[in-house]
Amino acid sequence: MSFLHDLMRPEMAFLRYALLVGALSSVALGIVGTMVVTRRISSLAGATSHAALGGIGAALFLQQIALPWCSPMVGAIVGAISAALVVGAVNLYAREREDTIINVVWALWMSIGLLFLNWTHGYVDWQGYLFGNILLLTQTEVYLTIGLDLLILVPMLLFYNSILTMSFDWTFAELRGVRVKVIYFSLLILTALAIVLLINVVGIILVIALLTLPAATAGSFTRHLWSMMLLSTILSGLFVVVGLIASYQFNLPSGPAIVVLASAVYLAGLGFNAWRKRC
């Protein structure tokens, strides 16, 4: 009740923005997270999230010396998308080991970001990027979240059958005339954009957990792609909102509280499935 009372106070607009962004981001989390889990590209998503730090560091440095319009958000988008496309292209065309390329990109982009942060004068709150701070969100993030949800939801509805075929049988999809490479690279770009948005919520380090845990939990209870997306969306919203309320009530960091809750539910789901199979 105290949380609801504080939520209605005029000076607590930041709390309303945090809840709204958390609820809205569940659409992007549910859809993209399901694709990440079914395509088994969680490691690539992890590399993309850490590569965003490279773009953030470069943007802060450029913003200070010559380009005032180059915001950390712009840098994060460039860093995340470039890393995702590099890994995807090398994996498809160079036939290199995907795990090796992911580790190289992960380390290289993140190291570049740390170098730029070291060259940036003044105080830089790099821990905010690593661990997130959902309570610093503004109305701008609300609009960005709505835009991202539409950017993800519309193509998913239009090309659902092609995406479904590609998710479970790449070769069969190619034989059916599906442009699997275009869909694959589009998925990588959407994943990068979703990751950049989630950096504000839980930070670079924890973003991969929030992207995969709801979808993995949903996958334990359903085998259809559309129902997995729907359940993952619902779980994502619950994790973010309940975790935020718990962190506010007990004075905990919001990002870790959200991820701990999501992890606990995922482990409980695994335990329930194991018990059900024995019975």
Contents of the next structure:
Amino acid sequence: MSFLHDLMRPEMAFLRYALLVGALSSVALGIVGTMVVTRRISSLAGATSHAALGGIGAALFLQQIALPWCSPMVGAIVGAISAALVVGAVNLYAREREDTIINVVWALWMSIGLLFLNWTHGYVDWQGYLFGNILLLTQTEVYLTIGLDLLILVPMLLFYNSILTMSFDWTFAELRGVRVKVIYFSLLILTALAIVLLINVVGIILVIALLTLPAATAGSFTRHLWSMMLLSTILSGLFVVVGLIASYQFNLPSGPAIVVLASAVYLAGLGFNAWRKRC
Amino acid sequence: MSYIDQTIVELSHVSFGYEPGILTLDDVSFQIERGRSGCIVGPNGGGKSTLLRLLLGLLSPQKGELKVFGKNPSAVRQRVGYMPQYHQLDAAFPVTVLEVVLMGRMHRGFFGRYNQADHQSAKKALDDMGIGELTARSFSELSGGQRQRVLIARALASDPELLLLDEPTANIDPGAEEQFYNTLNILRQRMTVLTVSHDLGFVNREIDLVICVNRKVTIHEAAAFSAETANEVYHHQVNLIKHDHACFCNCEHRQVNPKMKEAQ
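Got the form predicted alone; could you also share the form predicted together with its partner chain?
Now the complete complex, all chains and molecules, led by this one.
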């Protein structure tokens, strides 16, 4: 198989990094994706991912004029976290206008980013951010992904019962002394971080699909929160790795290849469940 | 008997409004002694849920004083069991019956696994509700009545002294409802039970107090509660028959409610 052969070639380091980051990010994807799907905050996640572009634009501009340390990654993190916290606070304190605020934040942060990109001199590969550029991954992203996985996995293992109670029944969790708001905002920050990291793999536009599809597929086959997280981690890993191999083999853009595969499996899962219920 | 005399809930001149100038509850005073159970009734929007949220310490009175077990409600939450309406919860959430009931054993500052005692309490609560065989089932595949019982078991798992039930008979079929009343009568012997209900038929049951909430709160001994009292609370003719059930005829308290009978 030419893929395996190419994978071993020294000059193909980017391919190894892409596969490694893709496989490693499945832990973050599976856990965060499950939270996004079960808490029904995928529009919040959508706003968060697009808001990252606002941060990226501002960071590129600032990097050029004054602050050399202000990398697009730093900008994306600031953009995504600020958007997640604003939308999360609105979700918590003013439910009735939630969808409006989500769309305002979504559009406003993106527009700010595009304005800054306009003022930035020279060529900016903004398409790379929208659709992902897996060729640009380096060892740094491998370490960042491992760090993010631990940042998500360790609190999840420690506070699983509190997180489960809060996700299932907010009021009851509050009555039992769970610090619901601390957990909620921590989850929002972790979701934003996961989204920023995954933008490298599939881009801003497709990150929500990769976050929600494996979890939604896993949801119809599991009856515990932890098993849903585990299965969606396995599925994410499979989708990313198989999608990357297919995109390399058939010369396809990697992001869409991964998302089409994930969608196909999700639809097949829905069909299988409908068939199983009829029997 | 000082045990009986102990006051569980005490409100004095409590007022609360969500918006300035509009009071949802206005100058509310009443108290409930240990061992007495009550039913909170009143029209929609009359303040039933607000009263419940005040008792749970989720809201604080803007005026007046509210004590549960003689303390601030948020300080005694571990002694209060609460059952929400099941349709407020996500029916598709991946969680089993046992996991839901174990949530009742959640403690402040507690993280990690539930211990052996927590599992035993959860199993006992499930058996008390007569649904021990559902332990391993997925919450999402249960019927409305079964879900309601799981949520009561969750409230019982914490060994509460005060049990607050929000619309326990809403959206469940009459058979399950009858079973529920039997369960409630057993629970009343163990703890103080306050039930929110829009169902006036509920009032005829073996309940001591009727707490009528419609901005103002009036409290009646259940034995003296009549169709006329109900009409006063609701400000219009209340059709008691509509809310009533076949099992009413078997209710021991029927004879002390002659006007209820007339309404039929």
